[in-house]
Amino acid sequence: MTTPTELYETHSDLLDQAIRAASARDYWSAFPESPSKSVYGDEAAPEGERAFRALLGKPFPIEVPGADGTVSTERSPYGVELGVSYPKADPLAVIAAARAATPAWRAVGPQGRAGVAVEIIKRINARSFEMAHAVQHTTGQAFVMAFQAGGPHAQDRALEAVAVALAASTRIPVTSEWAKPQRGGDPLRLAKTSTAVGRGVGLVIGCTTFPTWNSYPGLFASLVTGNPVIVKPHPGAVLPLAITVQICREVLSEAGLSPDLVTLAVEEPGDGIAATLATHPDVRIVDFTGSSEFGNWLEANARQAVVYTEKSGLNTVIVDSTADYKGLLRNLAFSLSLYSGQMCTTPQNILVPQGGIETDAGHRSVEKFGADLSAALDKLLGDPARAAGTLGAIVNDGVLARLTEAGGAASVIHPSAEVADEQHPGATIRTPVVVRLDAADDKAYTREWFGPVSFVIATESTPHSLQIFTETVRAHGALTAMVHSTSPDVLAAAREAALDAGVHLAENLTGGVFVNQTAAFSDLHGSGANPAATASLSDDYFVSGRFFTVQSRHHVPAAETTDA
């Protein structure tokens, strides 16, 4: 047995690194994120993808307290057959045993808890090629994407939260001696421990796009901050969650601990298993991503919990002017097709002024825009094969049904299209819409139409852009915004107005970074200042929440003083 004191001082040094990463916000990355030989060894992508083949058909071998018959809900966006099935989750039975596991779990302290955390995010590491292969057969992510996304970057996003806790729930010392002078007499010493606390049980709700990237700040910071946690995954995305809920049980026993700290909750589509364990009186927190609907009823019934939501909303790009125009059109072309849109953080209003905008290859209309826009799709999107790695495949027939509905409007700038993937010929997959609309168009574009589905909207002037962009985001939510101007006062005036809206701002994006990607250690992820998000991964304010510091004291008699 490994006990998480030894696992904290095997892994140190990786804290250490993280948690001064998460302060200076440079770059930062403690898990390679290239799928290659070089990096990860001859081996590790076959042995990857036959540890995935192997789980296919199969029971998912994993215990569940009180488990009640088992559940296979997952459908390959590529075809592929997956028929793995989980046992059937009571909610009375795991949140019983998760408040079971806790008294034992908060003596280990946060060093500990920390030490447990990393020695199962490394474990996840070395599993990521099959994790790479679970997500792209569950969300629909193209195959780099779902290794990058679903893998070392969710790793790091994992650890960053690991980092944040950890730093947050020891600021205040465990031990400390009080002494307050007395007159002609010696001081009153009081000797006092602090012991960090977790909230109570904690439950994170998985989304079917993102299910590793998305749940991994919650499910850690909780465990770092002293809380057993519930684990429901999206009944579409089962299988990403299953393995990590088995590597984080398996870690736990190895260290002498309840592998009930962390379970697993499934459930067929229509259980309501996430409402009743979110109004559960003994779960007191609550990790969702996924739509504004349920996103909203959560944060108005989980009254016991704190809730942590990361929703939808109107990402913006405001168009004034640009000294590169085919780098922003290659950028934003990228930005709209990577993933099929089907990312919270995917544009979806492009904000331009009806004059039109100056650019470095002269004076561009509203309609040259949409035009060069849409061919700039064309040329990112022509060839099949790159156009497949890129956009990956529809995830779920609600996507479809948006994008088919966005594509019968009567301006469309660019239409949708199949693509055809020779690997796998099964898959969905669909070049994005592009609509052209007036700002008086309101009804359309200030709703969330996730997916690949983006307007071109005409307003009066820039500022006009600006005023649209602001009222929007502060009464929907957005998670992104960029800004392509070559004017200070314009840039100056746009990071006001993200300012007002409370949505982060990226400013001339041209080159190889993207408004739709953010990056651990470094880029704040939702700001908590809009509806789109109610904190940031990862922030103080993401972890503070989770636990208190409850202090106990005692008189020092005079022997014991370190004067005496």
Contents of the next structure:
Number of protein chains: 2
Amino acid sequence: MTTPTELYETHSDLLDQAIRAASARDYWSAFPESPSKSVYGDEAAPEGERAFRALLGKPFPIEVPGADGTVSTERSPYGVELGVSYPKADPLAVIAAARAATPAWRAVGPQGRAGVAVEIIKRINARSFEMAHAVQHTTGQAFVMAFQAGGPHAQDRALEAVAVALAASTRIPVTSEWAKPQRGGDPLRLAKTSTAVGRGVGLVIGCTTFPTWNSYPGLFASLVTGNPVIVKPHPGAVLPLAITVQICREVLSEAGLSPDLVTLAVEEPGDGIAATLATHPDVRIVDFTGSSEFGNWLEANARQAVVYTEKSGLNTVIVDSTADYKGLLRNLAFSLSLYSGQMCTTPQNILVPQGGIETDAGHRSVEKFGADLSAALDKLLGDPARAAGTLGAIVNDGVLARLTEAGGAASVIHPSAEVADEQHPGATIRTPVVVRLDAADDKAYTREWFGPVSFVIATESTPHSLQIFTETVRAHGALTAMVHSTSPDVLAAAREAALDAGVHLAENLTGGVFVNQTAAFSDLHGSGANPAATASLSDDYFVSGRFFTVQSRHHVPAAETTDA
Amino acid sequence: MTTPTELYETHSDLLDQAIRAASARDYWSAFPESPSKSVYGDEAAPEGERAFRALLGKPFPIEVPGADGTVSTERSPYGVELGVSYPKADPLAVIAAARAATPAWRAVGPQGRAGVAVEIIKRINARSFEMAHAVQHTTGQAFVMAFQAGGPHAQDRALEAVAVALAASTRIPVTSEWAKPQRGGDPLRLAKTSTAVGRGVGLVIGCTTFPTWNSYPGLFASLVTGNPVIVKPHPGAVLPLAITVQICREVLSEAGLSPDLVTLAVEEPGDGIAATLATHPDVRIVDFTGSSEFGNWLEANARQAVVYTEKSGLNTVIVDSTADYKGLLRNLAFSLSLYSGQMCTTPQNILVPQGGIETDAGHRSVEKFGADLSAALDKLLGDPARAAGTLGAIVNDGVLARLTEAGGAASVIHPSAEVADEQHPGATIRTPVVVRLDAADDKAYTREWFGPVSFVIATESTPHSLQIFTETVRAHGALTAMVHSTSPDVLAAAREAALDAGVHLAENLTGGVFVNQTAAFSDLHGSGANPAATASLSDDYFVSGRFFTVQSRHHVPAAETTDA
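Could you drop in the structure for the form predicted together with another copy of the chain? We only have the form predicted alone so far.
Once more the chain from above appears, this time first in line as the rest of the complex follows.
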């Protein structure tokens, strides 16, 4: 057995670095993003693939308190038969098990809990290749992206949440001495103790596109602040979180703690277990990533809990002018194509003044800009093998339906096409559709078209673009925004507009950084300041509602008083 | 004009000290609590009284945007005719004025806002004697308590909130540089800017017993984090907050800012302006102190806002044994009597094992304990002048009605008596009532009897007391708890029970510290972990929901890059 205190000692240097990085917000990463042999060793890739293959067609080896029967709900967007089954959860049983495990977890204290958390994350890192396959074949992400976003990037976000939670829950010192001077007498002396107490059972509701990346911050923030966590995966992407929970339980058991501090709650689609769990009186923290519909329902109905949601929005690009037109097009085409636009951060609404834009390649009308963007997409996605590596596969029929609907518009600039993947003949792969709209077509562009659907929207002018940007994001939310301009005044106005809209802004990205990517320890993801999310991954607000500080105080007996 | 930046520079030493103290949680105070001439000068007391008298019978000099007519609703529990009238607020007008003032307030930044806030607090401190009279004649607190709790203690809590808010909103650096190494090339470099953006219009709903102390933390936390604030006083205690808002507006104007960043919203009783304001889409932060009924209504209905409430609860004392019986009785009698038990922190439920308790004065049965507590109350309150100074006056008819109802019980241990105050013949002053109950009488003791009503409740044993304590506080809330025991095991069990119940615990207070008092910068007030309050005054959770951090990022042009 390795105690939580020993795990903290083992990982305290890493935790100190992570806390420093989360505070400085400069570049830092704990887990290498490259799936290369030089980093992870010669055997990691084949071993990971073997481990993944060994899971297929079988019951997944995990214990779930009170489980009743099995469930098998996943299908690979790459057409591979998965056939993994999971114990079907009984909501009351997992909640009861979580509650029973809580007092011992509180007694471990923040440092010990952080030590356990880091041990879990490091073991997840060691299984990154296995995880990459699990993510690829549930989300449809191409392998390298599945490795990075589902593995090291998610692990960095997990460690960031651990660091922020540890810093926040240790900010008030455990002990303090209070000595109030009294006129003509000894001071009044009290010894005080402060204890971080978890809010209650946490529930993490995973999504189908980024099951690990979007779930880890809530999972680890809740754990470190003293709460047990029930992990409810999306029926379409269970395996990545099942592996995660398996590792959590393994580490907790080895540390002498109840594995039921982290449990897996799998359901048949339509069972509604998320709603049952989220509204139970003992569930006091809910983390959710997914549709605005269910996110808003949770906010309205999980009234006994603090609810952190990340929902849909209207990610917006304001194009005013550029000094690097080719770079703009290349960068934007990649942002629209990466994982078929199935990222919560993919741009949807591209606002261009109807008079056109000035570029280093000369004036460009809206029509020409649309044609150039279409050509940039064709160039990026012209080679099927390379296209498949960028696009990944379409995660489900809902995305496909929106793609078809958008493709039926009269003003399609770039039609969607099928792409064949030699490696995966059963894969569903499509290039993005881009549609030309006018500012008046707000019925179309003020809803989220999750997937590879974007709009080039002609506005009256850049100030009009900024106005549409602010109004639509304030009303409907956004996780990302970008502005392209060579004018310092326009950039300044865009920054103010982004503050008004409450959305993070990227300016003039024309190189190797993309608006849909955020870096742990530096970029916040979501702001809380617009309807797309209630909090940022991961700032103090994201962690501070997960625990309370409870104090006790008593007179200092003479023997305890230090002589002055 | 003194700019916010200049105000920050003027007050930065004090802010640094306050941040240090709020972090260390040891003894610190910025504002002397003694109303003595040696501290505040010879003229402060008479000048303060003159200033107060000059306000009586007149319209209060304050501007309120869109005000319509006047309102006069206060009556002094000391029987003094007040006759101050205030502009009657139009909710939509104050909200519109607050919104219009917001962008300039955001641009000031956290430090400048904290500078403005400290200047306000210092000017409030300079008017502490005037404020003491205003608090005394609205709340019924005796003068010295009104001076301390309504003046310096409230000012310390205000400064604490400023310090915690400033620290929290500057934790993420305004600028950072991100440089991600690239294999075989220059690093990717981005310059990043982080801006604290207020959540939106704040609403502070004051209470009738501690109009300043309970309102200042929310008011100043919202201001410093970039929000305008509408202050809605209780109709029974307007003047202390009217003076406060007057000072806020004066300082804001002098700093070149819109005074409408802080407005006063006064109503006729029954106008329901608090509900109208609290549910307006632009009101995004609500701070409330008062009844559980309206607090719960706000939590359920002010869905567009983050809601911080402090409500009613069952403050509990567990009596197991003591090494200082006289001290216990003296301390407890004072806690029950101070301000006639009209503190949210006054003990109500005193749990005593039916077999009695061991003390340094020998074994005491429950009956004898009750008789001794009654005698201690009589001793404390035997002299009418001294009694009036401790008890203050009864704030309103609701308290009087509960006192009468409790006094009609069959098992009264200590009946309530009228006390005459020579200085204020019209004052309504009463001693506390104490009633003997059994554990089975939970219908009586599981509701809050706000005012001078307490119960000595016989339980089966100390473990039974702890069980009742945990169960009743988990269900109904509490702001304070105390245990008296000479047994380390009982103390340890009481600490665990307090953590389970989520309430701060005082142990064996027998001297000059009382369970109903908390010290700013050291004791948290409320925990959030039980139904009596949603947050602590003032920890990170209390401030972190009042703002968001919004980032922008752009490539670092070659000229901006520092050569290595």
